[in-house]
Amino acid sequence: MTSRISLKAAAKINLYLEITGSRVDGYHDLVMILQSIDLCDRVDIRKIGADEIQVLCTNPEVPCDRTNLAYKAAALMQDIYPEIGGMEIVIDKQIPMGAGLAGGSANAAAVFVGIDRLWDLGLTQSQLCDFAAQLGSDIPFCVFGGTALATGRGEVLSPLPDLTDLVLVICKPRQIEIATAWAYQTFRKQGLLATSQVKNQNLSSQIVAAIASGGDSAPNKIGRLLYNDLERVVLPEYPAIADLKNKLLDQECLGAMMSGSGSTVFAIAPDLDRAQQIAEAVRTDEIDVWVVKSLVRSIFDA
């Protein structure tokens, strides 16, 4: 019997975030088109001996104890099926925290798709979302993966056609990490629902016309109709943020927005040569760059 799996967990974007509800769990009704990039950390389970959970990870800033989404996706295993004992969990960390690229969650669906392999415990892909929405918002569709339209609180997702070779420019500011509990705080104390920009314009369902469309032209359509919420709430906090979103759009990309809370900003290139030329005029000392592509799944063997 394998005794140890080793799985690439990959990043998510928002092409689409807007917030149309207030709930009263604290959470917000969403409705958000995600995307996986090929910006993945690797995550290796190995079965040992003793029934505790033991996380290891290459970034020292993360934790590694229980606050840890992945040591949470574990435990919830362990008390839904007590036979599978111990194990170590090792988080190769590339993918940037406090980001707004879903990198925990990543990290704690390859734990849920893990476990499920290594002790063949015959999960659907259904369950292990069902299990994944109890631990966060963002982390079934880290299971789901590809590109998919969430609604209710983001664990309520809906498959759209295959996003293929979409080419991106991935840009961190290094010295700014966001909260997404700050920022979807803010947007409700701000009031900022009464005021939605987009209510009443069925825009999501737009963005989702120019990703079913396929073709050559679909970047450029879906470049034109990004938009995300939150950014109401960060840019006037985050004027570098800001910057870094106008930067992007002097490169002659095809759009360019806040993933998520933030703080990182994307551009949609053309093509690869195009994507390249933005990462080097806007990489500095203090803005990490990736030149990434679109996936369609968000877990995969290492």
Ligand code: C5P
Second form
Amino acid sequence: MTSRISLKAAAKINLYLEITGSRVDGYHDLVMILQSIDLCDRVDIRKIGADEIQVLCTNPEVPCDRTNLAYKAAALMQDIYPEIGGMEIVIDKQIPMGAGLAGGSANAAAVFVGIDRLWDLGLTQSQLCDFAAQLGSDIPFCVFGGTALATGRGEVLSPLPDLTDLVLVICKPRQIEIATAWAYQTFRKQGLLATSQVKNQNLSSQIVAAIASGGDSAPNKIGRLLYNDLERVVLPEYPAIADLKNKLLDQECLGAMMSGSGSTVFAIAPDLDRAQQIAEAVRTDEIDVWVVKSLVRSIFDA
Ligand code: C5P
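Mind giving me the form predicted together with the named molecule, seeing as the form predicted alone was just shown?
Every component of the complex follows; first up is the chain already shown.
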């Protein structure tokens, strides 16, 4: 019987993030387009004799206690399926934290998928996404993967046509980590919902159409339609992120935008050569840069 599994867990970017309402549960109603990208953590899960959950991570800054989303995912599954025994979860961290790339959510998604496979639970993707939604708004997408339209608080997912070979330059200011809750609460406190920049413009439908159009012109169309409401609170507070975005826009890219609540900013490049040139132009001691492609899935064998 298999006693271990090694999975890759992909980061995501937001090609679109519109806040459409505030909810009584304190969350916000969103319309998002989410995209898996080839910047992955590796998550190894091993059955152990003791009936406990141990989390280890290559990045010492990641808490490995009960607050870790991977730990929470394992604990939730043990509650629902008491036959699941103990496990050791080792996370090889490549996705930066506080980056708006859903690194922690990706790890939790890998734990849900990994436990299903290791203990042969036979769960459907929809069941895994329901469990995932109990722990965080981005985790269902991290199970789902590819390109998707997300509504509700981010957990209601519809697949969009695969975006293959979208070339991206991912830039993370090393010293800036942003708490997602702060970004949404500030958006609410500043009353920004009332001054929506895109309401009635049908912008989300336009970018969905651009994705569906496929072909060589799709990246160009998508690049012009990128949108993120959270830039309205994050960029004024963190001028370094605004500068980074402007620096990317000064390059020959097809569009640039902050991902999620930041601090990552990404650019869509016309091809890999241009992406490497853009990366060299913006990389400094303060800014980590990756050139990656879009992925059509999020959790897969390492
Ligand atoms: O669901 P998750 O724990 O990832 O969300 C982190 C925080 O982001 C929430 O506590 C909430 O403040 C904010 N949030 C929100 N509306 C959403 C998703 C997240 O206000 N749809």
